[in-house]
Every structure is written in C-alpha cells, then in structure tokens.
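Here you get one chain, nothing else, as structure tokens; it is the form predicted on its own.
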Amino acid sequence: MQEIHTPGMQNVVLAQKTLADYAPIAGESVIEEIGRLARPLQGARVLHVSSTAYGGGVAEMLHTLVPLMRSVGLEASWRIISGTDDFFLTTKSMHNALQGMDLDLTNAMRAAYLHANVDNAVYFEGDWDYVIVHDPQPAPLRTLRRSDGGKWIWRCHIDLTAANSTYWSFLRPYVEAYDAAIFTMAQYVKQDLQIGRVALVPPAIDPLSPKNAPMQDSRAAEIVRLYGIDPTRPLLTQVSRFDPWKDPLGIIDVYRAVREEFPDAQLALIGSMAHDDPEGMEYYQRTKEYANGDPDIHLLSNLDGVGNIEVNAFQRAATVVLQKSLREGFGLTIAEGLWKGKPVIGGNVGGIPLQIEDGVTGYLVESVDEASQRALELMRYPEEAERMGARGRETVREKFLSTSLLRNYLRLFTDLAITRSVERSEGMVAS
C-alpha cells in the first residue's frame, strides 16, 4: 500500500521488524497464536493516528506495534497530526485536566482544539479498514470524518478516574462517535460513556528495542560514566517526562532522605522533551532549581544526547529504579525497569499496580517517606532486591511485551470484523 503524504498529517517512517525474532523471548506458543489471529486479517488496511512520533510511551509503542502489524500481513501505517502552539498548549491542559487537575476550559481553547482537528480532518486521506486514534489530541477526527468507512477505535492511554467533568463532558461526544474504545484498566472507563465496545489492553515494551535489548554491565557502566555518574556508587534513577504528575521534586526529596544513610548516593532524573509537551521545559527548570546545584543530582534528556541506549544503561546501572507518579495511565518505565531485573518503587496509582506486585517485584508507595524507606530497604539488602528483580522480569515476559500488545489488537480487529459481518448480513435481510 502506497504511503500518502498530506499537508495536515505526516506519515511516520518506520524500521522493519519481524515477528519471528521475538520467539526466543515471548515463546513459540505466543507467536503461533498471533499467526492464527492474523491469517483472516491478511491485507487489512490499518492506520494509527497520534500527536507525536517521539517522546512518551505512545510513540514508543507504535514504533514497534506498526512494523509488527506489517510483519504479520496487515497494511499498517502511522500518521501524526499537525497543530499550532495554542493547540498543543490546550491539549496539554486537557491531558492534565483529564487526570484530575482543576483547570478552566476557555472558548479560545475549544476553538484552538477544534480548528486544528478540522485542518487535520480536511487532509485525512486513504481508505482504511481500521483507524486507531490515540488519546484526546485527535479525538474529533471520527466526528469530522463520519462518512468514512471502516471501524474506528479510540485508544485512551491516560487515567480518567478523576477526570475534570468540564473537560470530559467536552470530549465525550467525540469519543462516542467511535465503534470501540481501548483503555488500560476497567477503572479508567467512565460510567457515562456510551460506545459499542470497550477493550482492556495494557501497554507493552519492545524487548528487542535499543532501550530494552541485552547490555553488558560493563557497557552500562561505561555509558553512565560519560554523564558524570560514578558506577561504583549507589544510583537512584527515574525515567519520565519532566511533568508534575511524575513528581520529580518528590524524587529529589527521596534522594536527600537516602543520602542520610548512604551519603555517596547519586540521582539521575531522565526525561524526553516532546513537541506536544510545551510544559516540559518549564518543569525541567523548576526541577533544576529544586536540585539547588547538587553535583550528584543529574537532570538529563534527549537534549543532552540521552536516547534509548543511554536509558537502557541508566536503568541497568541503577541500584534503585523509581516511578513515584502521582497520576499514571500505565508507566512503561516500570516494565522497562522490571525487564532489566530491577525491583521498582512506584506510586500506588493508575496502572502502576498492574505491573508491581507489592513486596514481590517491587514496592507500591503513597508518600515520599514511604518511598525513601523502601529505597533504603533495597539498598540494605541487595540479594533480596536481586530476587525481586528476577520475579519482575518474568512478570513482564508473561504480560507486558509487544507480542502481547499485538495479540490484543488482533483479537479486537477480529471481534470488530465479526460485528461488521453481522451488520452487513442484517442489512441484506432488511433490504
């Protein structure tokens, strides 16, 4: 299928991936099941639509999921929407409000949001069997393209449990225009949402990506040393956007508490600056000010040359991996840390308890004090920490690899294809 370039939406160039390469990790039975699910869907035209091609978990997953869909015989593509600064400022507010912030939704914000979506809808081209629209940014596309065929799916990656009612009331009619919606957990599904089908699909990591592929400890030590880290000293690491929901200031407080017992401890806060997150740089500056010039607090991002390989190294070199989120749709960095055999300390919110079994593969915490105590426990008892990490790696292998994500999408496509066949049959009977 020929890629179509449009002024409003851009096609994402993707690397090639082969499903068979994942067999040694995921298991032959999983690969065989995916093959069975994919056979009736050969040639199906699938389009993913999102707001950015880099930065954050959504883009990361799509860089693997779309090539794997192609590998099993689907004609899959991925496009990103365009928008003004006002649009992305509005969608960042929308993201925060849908996760619980008390924010105003002004008429100017509504106009910026809808104007950008109209622009993207005008240039939307192609004939698709399945269109998956990710998160609130492009949600109105289905309403604006009602005459298009195929099955349309809205994929929500955020935690809606405490959603601001004004923002949700604004967004909900656009979501209800879809044939189905995907959520990470049942708790995220709003009770007033009227939609044909809801699927529960947790996110996943790519075990063969540069961020998660095997790496020797010596190589990891060599890489972190380039960024001023002493690999022979304890290291606390959190990998997240610089965002208030990720609580980087709280992580600095944890580090300071840990230093009272382990004075040579270091902290690495690693984030990615994405073009759809205008708040990121501002919160980076706040975090830098809070660090107060401490030479053992390292704030790093893609702007410092920290990419997927470097993140891999920092997670492997870490003594303790943290994700002390205050709100979290899922938190792929938790699965990443567990996959490296590290017990992870995570906030007891959102999708984090799906991944961490408290006291078994890591710890779930409610406060800075609790996170500090759990970090100290892992540092005092490294052998137990290693056992917890090994259990965590197996949890990820069973539940949170890209092969599981592909399998879940194929199941949903199959269900929607059956629904479409029933609708066609009923239409023929009626006529």
Ligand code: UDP
Contents of the next structure:
Amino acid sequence: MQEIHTPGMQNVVLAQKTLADYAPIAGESVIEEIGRLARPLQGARVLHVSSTAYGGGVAEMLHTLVPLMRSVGLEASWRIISGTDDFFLTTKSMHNALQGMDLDLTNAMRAAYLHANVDNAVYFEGDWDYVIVHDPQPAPLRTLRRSDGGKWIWRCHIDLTAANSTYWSFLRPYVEAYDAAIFTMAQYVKQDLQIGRVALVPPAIDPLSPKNAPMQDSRAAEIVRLYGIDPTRPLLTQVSRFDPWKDPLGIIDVYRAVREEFPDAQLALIGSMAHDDPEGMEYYQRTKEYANGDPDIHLLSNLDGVGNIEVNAFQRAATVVLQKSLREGFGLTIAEGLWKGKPVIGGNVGGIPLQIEDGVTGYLVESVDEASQRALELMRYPEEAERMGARGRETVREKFLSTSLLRNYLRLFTDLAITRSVERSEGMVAS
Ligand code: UDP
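Given the form predicted on its own above, what does the protein look like in the form predicted together with this ligand?
Shown next: the complete complex, the earlier chain at its head.
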C-alpha cells in the first residue's frame, strides 16, 4: 500500500523550559557561562532539522535543547523532514552501513534518498543564522540549498569508526558542504573528511524531563507493578529500540544466566517504535520469539503505554541497568541509568566507555558471559552497587546534562560567528 506523503518539513511543537530551573542541579557556573555566551547571540535564528520527533536519542535531546535555546534568547525551531517508506528503508540501511554493516547501495536507494531530500529542500523556508542538520537522513540539504546564508552544521550522532566505504563515499561530499560538523568522539571523525571545523560534543540528558526527574522509589514500584513486574524481586532493565545493535537477544541470554543463581529475577526490555525505524517491529517479533513465552520476560513499548514516566520508573526499579550494545554512537540510556544512581553494564563500544568508568560507575563488557558475571556481582553486593551508582550520577552531573550541551552549542555558534565577521571584514562573503 502506498502511504500518504506530504512534501516538506513539519515544525515540532515544543514545551517551554527555563534555564534558571536547572541551576540547582547543574550548578551556577555553567548557567553563568551560558548567560555570557548567549548575550551576543540574542535573536539569532536557529533551525534544527532531523528525521523524527519521537523515538531515539536525537529526538530525546532536541525536545530539551531547542526550548533551552529559546529560553536564553535565541529564536530556535526544530523541523522534521518528510519521506516515503523507500526513503526511510534506505536511511535505515545507511545508518546500519555507516555503523559497519556490509550492505549494498543500489541506484534505486540513492534515488530514493536524493528525491526525498530534494522535496524537503524545495519546501525549505526561512532565513537562518545557524542550521543544524542531524544525522545522515537530511545531510544533502546543505548542498541543495547552497545559496542560502547562515552557518550550516552537520551533527553526526552515529559511530563512523567502521563505516562502510561505499556509503561513506556517497555521503561525504554532502557533509563537506557544511561549515562545521559535530561528532560525539574524536574517533568518529573520518580521516578523509574535509570541512572547515570539527567540534566534539557529547550528547546529554535533561534532569528535569519526566524521564529523568526525581521519583520516589515507591512510585516507581507502583508503576512497574502495573506492567506485571513484582518490585520485590530482582529486575534487569534495558531500554532500547528493538534493533540488532542493541542486542536484545543477548540480553535475554544474560537474564537466563542470571536466573541460574537468582531464579526469581525478571527482565524488562523496553523499546519504543520510532517512525524512522522500519526494522523495529520485525526485530520486536524476533525478540518475542526468542523470549519463548517466559512470563518473567516483559517486552514493552510505547504501544503498551510505556512513555517517559514509565521509562523513569523502570530504570529506578531496576536492580541492574544494562545497555549491551554491539555498536553505539553514545547511548543516552546509559546516562539515564547512571543519573538514577544505578551502575550500568554496557557494551565496550562507541560512546559507552565515555560514560562508564569500568569498575567505578558500572562495567564495560565484551560478551554475554561477561555481562552475566557482572550482573551477578552487582546483585550479590547491593551496597557496592549503590556506591558505584552514586559515583555514576556525579559523572552525569559534571558532563552529560542538557546544560553542558547547550553551552557547547553556544560555544560553537560563537566561534562560527567570529569566523563570519572575519570573512566579512576580509570581503570573502558577499552578503
Ligand atoms: N527510549 C524510550 N522508550 C523506549 C526506548 C527508548 O523513551 O522504549 C528512549 C531512551 O530512554 C533514550 C532514547 O530513547 O532517551 C534512546 O537513545 P539512545 O542514545 O540510547 O539510542 P538511539 O535510539 O538513539 O540509538
């Protein structure tokens, strides 16, 4: 069946947020620095462009970053690109290939990708001082709007370390049309990328959002009980899209190994279905089959009413939080778990080691066996687990809150604005 396809971009409706509310949590010094950086940027027109307003880390962050940009005097907006099913299938392959899968890139796929981008570029509206284009889906927009003014930034959220060379060669010229690119880690910056400026900025979580705001343990217990979990028994939680890179099948193996020593352990696999992720449902089914009707394995998603507050509750009610990814650009769920004072067991890949200090705030693991052993240790020694979790929360406070993210964007805008005024005074820019 052909889906109804509306050309052009949609504005995302956003909640209001106030920077001052973050001061008691993030500390005064970052708030002051933000104030200082924002002063010369008052009224700057900023547009974020991404491929979905719901599901996944990018959407999660923009729901806070854009309102905070507004709160400090920028005219910030966020728009979502439109695309056909073929486009989103292609961009999902692109995502997988850029994270290292060996996949073909056919002419039909190239055409689907470019057609959608041309559609979005044709309907692109407004004059902007800064346009931030997130991830590969809308990357060609800069090339297609080459004569537009403003500074254009490509924000890459994925791990390009082992990028498939066919896909990267296809994408690279579009990225090189930007003034700057932001990566999470230095290792993700490809050697052959030629671009004016590269900034390294880790993602961040919002400590005041319903997903991360304080919640009494008793409330968390009440919420998970509604989903059939017994909060008095041990609970392993992983919150992730149903995606092979997140290894939900491996998590089920970890749970089975843990059950040998803790036969009353339960597993909650929470995974939302993002609209730009056509594989989600298929992988959910695979995971369900693998769970094989075990009543203590709970596969839950937004379709069961699991939203932000429920994710908060499941992370808090967990005895152990896992994120056993096989590839991971960053993994917001790790910062989310640490923020709740839980040590997190994460795959030793991508952005996960940036967040977990092995043996200090959680464990970095390479296999199901290692993950199982570490989960058992945390379950056997809950006091030590609590100490590790408390340290993890402080790491997040220092490095991975939305206030740091906002400050890092404002620093980059400032640097790019200086470049612009230098270019102007040297007569390099026509406007
Ligand atoms: N998430 C959610 N519900 C789910 C699954 C994921 O709210 O059922 C959220 C999760 O809490 C996190 C984001 O989606 O904030 C996932 O970001 P992450 O960086 O971990 O992974 P990505 O999906 O971007 O690969």
